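Given as structure tokens, the chain that follows is alone and in the form predicted alone.
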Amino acid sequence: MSIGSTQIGDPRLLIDGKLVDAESGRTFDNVDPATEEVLGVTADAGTADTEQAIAAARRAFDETTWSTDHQFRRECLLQLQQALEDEREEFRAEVVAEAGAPIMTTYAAQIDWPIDDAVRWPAEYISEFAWDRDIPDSEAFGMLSHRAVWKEAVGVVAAITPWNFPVEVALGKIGTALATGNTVILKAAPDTPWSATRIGRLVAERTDIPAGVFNVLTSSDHGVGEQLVVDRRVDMISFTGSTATGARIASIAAPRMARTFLELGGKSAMIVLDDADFESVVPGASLMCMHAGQGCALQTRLLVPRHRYDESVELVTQAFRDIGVGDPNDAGNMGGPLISAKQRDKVLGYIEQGRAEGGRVTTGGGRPAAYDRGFYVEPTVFADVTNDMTVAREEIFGPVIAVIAFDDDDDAVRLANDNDYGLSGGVFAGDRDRALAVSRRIRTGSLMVNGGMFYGADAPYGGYKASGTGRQNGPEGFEQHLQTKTVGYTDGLDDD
């Protein structure tokens, strides 16, 4: 289809380097979640699709050079990079119709940033690391022995990804996955198939990665990704997701010793300490409203001063009912749909459980009147929360916050951490010194002090407890992909 002059939507899989159709010749419907009509379909891969892709990675890694050549790759990628930036804006209009992301956020983590840098800075890592390093050598049985630290690809890389951050998700995965010379098979989450079709068409077409280093599969059968976490030719499983689906991966691949990388859910806390500008810092805490709160690092969790505590619900309200809601290509509009009426009705179920443990909504609590079409719900504001409602303990992944009170830095501390998530949060302050104080003592894997934003390429980015494992992106994102080997060698036995 497409939205204006910008043709989007490609249903073709890419397997062993060619554009194809799932081997069955079926088809799954692509819906807009923000009018429910479809946009078209996507080629909807099964089990025979699935051991294709399998094979080619396995083989490419193999049999080819891919894994050893750091010049050839970093060129490839480069490609890659200059390809993304000619579809920006296909890109763009595409993560608006299929994601219902508001057109506001392609501008930062939705597009613009992921196709700024999840590509190139691996590129131009693969310059800069220590593939090989010497370490002193040793003496043993009276021999010496030189020694030395080789760094080499884990092999076969499942990257799964999820339907919020579609693009961004995908990008940061394939990116450092294939600069550190492993090979892909990138499985995209069914509700926003196109972006990774789109990838999948740029590397066949706009680039000289080998056939089988990159492979994509849409399907609307979750058995696919099963498939690729039990085969044991996939060497490593990088998953971004819920934390159920996160703890099944590891489960089922751990019997095989399988690397996995898991990016999981998160129920971040905005500490707000009561030497802060409330009437700046507190209606900032609307942000996670932003793409109808679909996103694992936002700040769910709202905690301020008990003596300040009627002061920041109103400050919060006022800036939830002034959220705008709706078309996502207005570029007024923060909060768009939820991605499919199953989640809708998941949010709007976490709601009423809110109330039902006398938790008091402030504001919005249902659907917008205005949309009889759409998978809209209203921003939300719960007040009267304390941390052991489930409001305030569970992932709710909609347009949802929860106010809670605390007495004194440590009680703040002390309620951020009392939670099985650990992804991120953030920390407002009057005194510098003081936030980053606290921030040392909060248990989560990233963290914004006054505002200040972590993200990047070159940012290390996951979490502590039930918000996964490993790291993505950064140098520790790098070594998250590779091996290491160490090597102790002679000079050789003398004739003599």
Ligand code: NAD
Contents of the next structure:
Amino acid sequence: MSIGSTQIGDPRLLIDGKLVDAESGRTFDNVDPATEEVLGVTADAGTADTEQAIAAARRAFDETTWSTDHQFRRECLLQLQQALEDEREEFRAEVVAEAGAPIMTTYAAQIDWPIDDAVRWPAEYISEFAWDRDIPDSEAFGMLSHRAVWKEAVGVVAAITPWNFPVEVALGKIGTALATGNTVILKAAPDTPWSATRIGRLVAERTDIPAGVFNVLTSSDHGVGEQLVVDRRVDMISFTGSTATGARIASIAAPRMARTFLELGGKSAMIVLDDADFESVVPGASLMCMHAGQGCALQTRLLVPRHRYDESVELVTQAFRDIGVGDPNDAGNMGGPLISAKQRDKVLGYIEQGRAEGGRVTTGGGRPAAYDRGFYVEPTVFADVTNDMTVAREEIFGPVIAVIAFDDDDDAVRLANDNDYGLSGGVFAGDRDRALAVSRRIRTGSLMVNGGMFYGADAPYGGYKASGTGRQNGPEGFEQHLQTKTVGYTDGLDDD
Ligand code: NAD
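Moving on from the form predicted alone, kindly provide the form predicted together with this ligand as a structure.
The next block holds the full complex; its first chain is the one shown before.
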């Protein structure tokens, strides 16, 4: 397979240090969700390719010094960092094309933030991290023992990623997994393969990362992911995606006690307390339309005081009407297309269900009339929503917000927590301490208080409840990818 002139992405897998086609020779189409046109093709990995990737990653872990040579890993990852920066603009163009990500999002979490820090931070943290530490000597049965705790890589990590933030999630996973000495098989989502194959090519061509330490699989078949999960040579599954798939992965990994690290869905609440400045705060709820609402941490339930409900609905409705929706290459558009016809139809189905259950659509509610191509859905506000309705409970993953009334701060906390998910959220109040006090009571993995940002490669990230297990990023992310070995040793036993 050669890279055609119209194809911006790399179609090849990375297996055991080599950029290769699928063994079957099969490819699958990469579709632009904004135009519905085929952008190009990618290798369609199957069972044989997956088997080879697992064998290579296992061999690289067992037979090279990758997991123990901390300094070498640091150097390799800083080479990767440089390569990522050199192709920043290519990553940007690709994620706009294959994910339909509005270009404005690429200047933040979609591209620039992860390219700046997701590999650099863990690479540099290698030198700071306490790989070994001594704990006090102990004495038992008249014998003195020295004691130590050693941190060791888990082994082979399967990193399985979704399509919504394909570069960000992939770099977040592989930066820490590699920095901690694991070998990795990155399995990209079928809708966004090129973000992964570009990383694969950079590792192969621009770094000294040994063959087999990093492998990339792209496939139209979700079964490739499942093959990784059930294989005994894979020690850990690092998964980001839907809660349904996460639950399936946890259940099939459990019999062999494989470690699972799961970053799953969300239904986060934005709480606006009654002393907030409503005119400036409530329109900000429209940020959830970014990338057509396809973000796990977006705040998709707006909780406002009952006595300020009508005014809040008006403010958020106007803000949703003002959002630019359309061509993701247009810097004025915050809302692009949904990833696929299937995803668009799923979102439209939720809107119908919301109406049927008594929700009132104040703006949006369908496909925008301006587009006959592209998987677009109008930014949609649901008023008169109670917390038990489907649009308030389930992750829609589209530009749809539910506005819910609360009676007082306790009621706001109760409503925010009355959901299966616990990934993120926001609290706004005129009084900062009041906002912080409410934040302590929300059962969620991250929070933006009065608009404050928590994001960063140094900041642990993950979910409570059905939003997942474990943490990515920061020191907690390091620990997530390590085993702990505790050793007692003597100075040697003599004969007398
Ligand atoms: P998905 O669960 O359908 O797929 C995610 C990945 O899992 C894909 O690579 C897919 O091929 C693979 N997969 C599917 N079935 C599998 C199986 N049985 N075994 C192994 N792998 C399998 O998710 P999606 O639709 O691609 O992404 C959207 C979801 O991701 C949303 O729910 C969103 O909230 C979530 N997400 C969460 C975070 C987070 O950090 N918590 C970040 C981004 C996205």
